[in-house]
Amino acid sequence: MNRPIVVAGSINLDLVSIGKRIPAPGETVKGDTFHTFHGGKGANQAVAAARLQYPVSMIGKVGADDFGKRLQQGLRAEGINVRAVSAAASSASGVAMISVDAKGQNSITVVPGANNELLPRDLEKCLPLLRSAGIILTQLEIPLESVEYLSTLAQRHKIPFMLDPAPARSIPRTLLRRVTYLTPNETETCALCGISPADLSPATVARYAQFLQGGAANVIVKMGRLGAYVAAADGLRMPFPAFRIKAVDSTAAGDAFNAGLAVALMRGMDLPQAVRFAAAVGALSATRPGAQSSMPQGCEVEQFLRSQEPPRSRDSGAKRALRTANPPPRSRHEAAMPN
């Protein structure tokens, strides 16, 4: 049986207005749509890796509030285990104010809520759940001392530990070196390393990834339309072109790249394969509105990846992994790599 993929993190309810452009400050701008999905960081990525048909856990807490209800339930429909979710008596559920412009940008404001209660004295009582994970996913969207716990866990117990440092924000060296997989995006990779956004540029971002990857054993830094760099444990240095879309909303783009990275490494992919795999699961969730109503199936995931294959290399490695893991086809996605 596989060991199930353990998320633990944020869930919210996202309020999203889509128009021509996100307001600047101080300006009121005419919206043209309104919508609400579930979201939150962490949710976002149990969701996307539950459509990869792949088992996963998450731990969360939510307000007493119908938000929460709403939100737990969305979880359960998925097919989530949702046994360590639960209420914070004293906060309102998580939620995001999202604004999305017409070329799929967006501009976000969280609001944790019931989110800043999930503290280690919580994470605690699910030991026996984050014993088992075949790999932890965490964002920073739940408190600091949180992930430093988790981390530490991981590493105790020999777990593979995921971080998405988002929102940006420094972290402790010592949290970074028990990391395996860091995945920040242009914004989080300059936060990281003290510099201004001004002096990050594609010919800077290697520079970059190796100095993090002094830290963390593996970054992946996912630069939008310019695709990703990875920085590997066993040396391994390499661009990794974008997939070219036609965006419509890259909300929640990036968590599905992480599911996606999460759930190929699990099913026996080596970390080119996994980043690959991932970017086109990120791909076609930009192609959608929404955070997790905008990620794939396995089954489309698999057509785009086909789709973007010529046709000598379709019996690769990912596929042969794929296909004995996911009953689904593959697919490939034209999306600008997620961040």
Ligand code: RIB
Given for the second form:
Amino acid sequence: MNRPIVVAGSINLDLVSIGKRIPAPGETVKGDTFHTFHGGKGANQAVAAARLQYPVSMIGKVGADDFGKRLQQGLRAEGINVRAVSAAASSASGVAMISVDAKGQNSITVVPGANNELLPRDLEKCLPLLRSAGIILTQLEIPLESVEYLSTLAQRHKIPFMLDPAPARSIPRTLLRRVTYLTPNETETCALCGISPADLSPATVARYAQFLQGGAANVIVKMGRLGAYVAAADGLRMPFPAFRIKAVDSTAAGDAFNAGLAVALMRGMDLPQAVRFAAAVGALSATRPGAQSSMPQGCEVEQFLRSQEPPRSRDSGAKRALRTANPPPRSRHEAAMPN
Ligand code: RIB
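Could you switch over to the form predicted in complex with alpha-D-ribofuranose (RIB), since the one displayed so far is the form predicted on its own?
First the chain shown before, then all remaining chains and molecules of the complex.
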């Protein structure tokens, strides 16, 4: 029996407008459509991993309200163990106001609500579940003291710990040192390194990834259509180009990526292979609207990855057999890294 992926994180209802442009401060724009989607970075990662057919348990808080019931029911319907998802006594469920433009780019305002009530004392009640984890995933939409608690517990029990440092903020170096996989996007990389966005580019990302890797064991910088950069504990330093897709809505593509990465690592892939798999999960998510609604099934990811392989030649049978026996060298691995 596989040890589960345990996600401790946020659960939100997303209120989403889709239109041509995201409004600038002080501006009113007309949207084309409005939707409510199930979201929250934690819950999105849990759903994405579950759709890849991996056992997942979620730890989180919703409000004692209709949104909360609906969000919890949604997670249950995905086959996720939600026994550690509870209703906060005095806060409403977390919500996110999201604007998506015609290029699939978004801007998000999160009101955490009940997510702010997921405290270390709640996590303590989940100790057996946390200790049973194959990997623990979290983000920064729950209190930082809870992220600290999870990182300490993971280190103590030698459980890999994946931190998506989103939304962007600085975090203590002591916490960073307990992270096994750190997966910032560009904005988050800037916040963690204390630099201005103008200083981060594909040309400089290696420097900043390496700086972060001085703390976290493995750093994977997600750069959307510019791909990704990996600085790993084993010395691997490697850019990954992006898969070409037509983005409809990039919301939660980074969450899809993290879930894909966790599932791939749990299935024994090495880091470059896992990043490629994760990038495919993220890329597919960006081709569909919504957060949890956009997460692909495992078979879709496999099919997408096959479609990215070079076309077969006439003697493909023999070559295919050889390729399977000798997977392509690392430098040929392609990946997309949604942010
Ligand atoms: O990463 C996307 C998510 O961020 C949305 O689903 C929203 O709820 C916010 O948490």
